[in-house]
Structure formats: structure tokens, C-alpha cells
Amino acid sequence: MSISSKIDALPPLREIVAQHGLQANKAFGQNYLFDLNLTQKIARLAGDLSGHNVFEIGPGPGGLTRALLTETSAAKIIAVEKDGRFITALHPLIDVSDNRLELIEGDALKIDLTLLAPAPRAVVANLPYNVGTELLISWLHQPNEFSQFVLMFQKEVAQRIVAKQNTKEYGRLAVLVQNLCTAEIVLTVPPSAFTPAPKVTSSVIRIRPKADTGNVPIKALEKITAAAFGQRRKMLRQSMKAWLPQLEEMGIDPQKRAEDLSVGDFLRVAQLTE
């Protein structure tokens, strides 16, 4: 029997949630996707995952997990789940996965994914809203350890990731991501697709690390962008006063504001700081 047939024979996701009393926990930022057509579409957006170890953060009752097993050729799906309530509920899926699914109970913020499985690696996940940005920034510290990230965020967060210079969405997240990766929004998901329905629209974004990120001092960039955009209404002479010598060397007018600097400008400031 094929893995698709085995998974189709499992109880529907709604039945699993009801059977195990798995009401969504707001503290964990949980919203369930029961639409298997949608989860399959998200899995396919990752493209060819042959030979990859794919990490899913927060599998919940396993909707996207099922899709990753049936719609991709990933060698292994490693699901990291913080909420212990789901461990028992996910075990039947492990049993029919032909040894392709591994479940780890733990906090993804405290786990170095690169220690769990060898490259090539990818992350495909409907990230918990409350920790999604923090998780992404943590992975940016070692971007070349992953081939790609296909992640669901609140639409507003996704827009900040792909934002361009001199727009209201442009900020720290855009600078950090775009210096290290290419990013594009590939799918928009309405609140009605989730149970319970969140108050916001969601977007799936595909992020691919650039080939050479060795000259990007990520820690310096974090510090500089936190200062610059933490006071984004102020002129650079105030918000970035600690880096005025670097701005002067680059010929940047200190009366400008943070959104006036390009992604490349911030990188040059960071490199001159190192």
C-alpha cells in the first residue's frame, strides 16, 4: 500500500482534534489548517526536496505533515512540536510514514536544527504567529545550512520581509533577510482557512539563502538595524549616532532617516563596523 493510501485511511484531522481534545492554544499561537488541498499546495511550493531533511515547526494535528509526506520526495520529515498534547495524536502518522517521519518534542527556539540531521536541509512550516519572526532571525545566523524556507506568517510580517526601501513596511526584517536571502510571497491564505479563524490574513513566503553570505556580519547588522529602525522617525544623526563615522565615510547625509538607506547601505555600515 502506498504512503498516500495509508494516510488517507487515517481519521480526518478534525476527528483527531476532537478525539484527543486538542483545542487550539492561543499561548502557542495555534491555528489549524484542515483543508488538505491547501496544505498540499503549500508542500508543493517547496519544489524538489529530493534527498532533503525537511523540518516542520509546530505540526499540530499533522495537516501539513501529511502533505509533506505525500506531496514531496523529502528523505525525512522532522517535526518539532512544543505542545506535548500532540505527541500521542501524531504517532499513527509516524507508523504509516515508511520511516520518513520523526517527531521531536521541544521548543524550536532552543534547538539547533543543524544538529538533528545532515544537509541538504529545508524548513517548511506554518509557523506559530507568536514566535515566527524570532525563529526566522535565529536561522539567518546560519543561512547556508539550509537550501530554502517555505514559511507561513501573518501577511503584515511577510510584507515586511519583502519590503523595498522608502516604503512604510521597510525595516529591520527586510534588511536582515534581504542581505542574506531572496524572498518572495507565493501564496495568500484568508482567515477563513483556519480553525479557529485568526483576525489576520496569512501569507506563505519562500526564502532562499544566497550562494555567498560569508561577508554579511549578521550580528552587527542586527545591532545597527535595531538602533536605526527602533527610532525610525528620527534622523540618522540621532538614531545611528554610534555609526556616524561610517555614514560619513560612505557619504550618507545624517539628516536622512532609516528608511532612506538601502539594504546594501546597511550592509556597508556593518562591514565598516567590523
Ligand code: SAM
Given for the second form:
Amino acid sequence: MSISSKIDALPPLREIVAQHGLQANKAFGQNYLFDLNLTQKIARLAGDLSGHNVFEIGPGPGGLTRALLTETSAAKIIAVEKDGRFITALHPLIDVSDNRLELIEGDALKIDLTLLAPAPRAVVANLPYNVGTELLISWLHQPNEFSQFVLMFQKEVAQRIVAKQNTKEYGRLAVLVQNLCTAEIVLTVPPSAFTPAPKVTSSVIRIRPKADTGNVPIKALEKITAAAFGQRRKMLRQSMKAWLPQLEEMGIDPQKRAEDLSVGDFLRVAQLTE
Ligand code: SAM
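The form predicted in complex with the named molecule is what I need now, so please give it after the form predicted on its own.
Then the entire complex follows, led off by the chain already shown.
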């Protein structure tokens, strides 16, 4: 029997939620996807995952997890879930997964994914909104450990990630991500697709680390962008006063504002600071 047939024979997701009393808990950012056509589409957006160890953060009742098993040829899917209520509910899926699904109960913020399974690695997840950006930034500290990230965020966060210079969305996230990776919004998902429906629209974003990120001093870049965009309305001579020598060396007018600097300008300031 194929894995798809075995998964099709499992109870539907809504039934699993009802059976196990898995009412959504806001504190855990729980908004479930029950539409398997949609979760399959998200899984396919990752492209060819053959041989990959794929991490899913927050499998919940398992809609995206099912799709990762049927739609990708990932070697292993390692699902990390903080809410212990889901662990029992996901056991039947483990049983039909031909040893491809592993479940870890824990807080993804406290787990170094690279210690769980070797490269090639990818992350595909409908992230809990409250910790989504924090998780992404933590993975960016070792970008070349992952071949790609396919992540569902609030639409506004996704727009901040792909934002261009001189727009109101442009800020710390854009500078950090775009210096290390290419990023594109690949799908927009309305609130009605989730149970319970959140107030906002969501977007799936595909992020692929660039080949050589060794010359990107991420810690310095974080410090500089936090200062610069923490006072985004101020001129650089105020918001970036600790880096005036570097700005001068680069010939940048200190009367400009943070959003006038390109992603590459911030990288250069960070490199000159190292
Ligand atoms: N993947 C499921 C889906 O698409 O239906 C659920 C997605 S829901 C937006 C986010 C999931 O992340 C929930 O299952 C929640 O319990 C889990 N979660 C929240 N914070 C977490 C954390 N720090 N580490 C791991 N999982 C977490």
C-alpha cells in the first residue's frame, strides 16, 4: 500500500482535533490548516527535497506533515512540537510513515536543528506567529547549514522580509535576510483557510541561502540594523553615531536616514566594523 493510501485511510484532521480535544491555544499561535489541497501545494513549493532532512516546526494536528510525507521525497521529516497534546494524536501518522517521520516534543527556540540531523536540511513550516521571526533569525546565524526555508508568516512579516530600500516595510529583517539569502513570496493565503481564522492574511515565503555567506558578519549586522532602524526617522548622524567613521569612509551623507541605505551598504558598514 502506498504511503498516500495509508494516509488517506487515517481519520480526517478535524476528527483528530475533535477526538483528542485539541482546541487551538492562542498562546501557542495555533491556527490549523485542514485543507489538504493547500498543505500539498505548500509542500510542493519546496521543490525537490530528495535526500533532505526536512524540519517542520509546529506540526499541530499534522496537515502539512501529511503533505510533506506524500508530496516530497524527503528522506526524513523531523517535526518539532511544543504542545504535548499533539504527540499522541500524531502517532498514527508516524506508524504509516515508513520510518520517515520523527516527532520531537520541545520548544524550537531552544533546539539547534543542525544537531538533530545531517545536511542537506530544509525547514518547511506554518510557523507560530508569535515566534516566527525569532526562529528565522536564529537559523540565519548558520545559513549554509540549510538549503532552503519554506515558511508561512503573517503577510506583513513576509513583506518586510522582501522589502526594498526606501519603503516603509524596509528594515532590519530585509537587510539581514537579503544579505544572506534570496527570498520570494510564493503564495498568499486568506484567513478563511485556517481554523480558527486569524485576523490577518498570511503568505508563504521561500528563502534560499546564497552560496557564500562567509563574508557576512551577521552579529555586527544585527547590532547596526537594530540601532539604525530603532530610530528610523532620525538622520544617520544620530541613529548610527557609533558608525560615523565607516559611513564617512563609504562616502555616505550622514544626513540620510536608515531606509536610504541599501542592503549592500549595511553589509559594508558591518564589514568595515569587524
Ligand atoms: N502545522 C500546523 C498546521 O499547519 O495546521 C499547525 C500550525 S500552527 C500556526 C503553529 C504550531 O506551532 C502549533 O502546533 C503550535 O503548538 C506550535 N508551536 C508554537 N510555538 C512553538 C515552539 N516554540 N516550538 C515548537 N512548536 C511550537
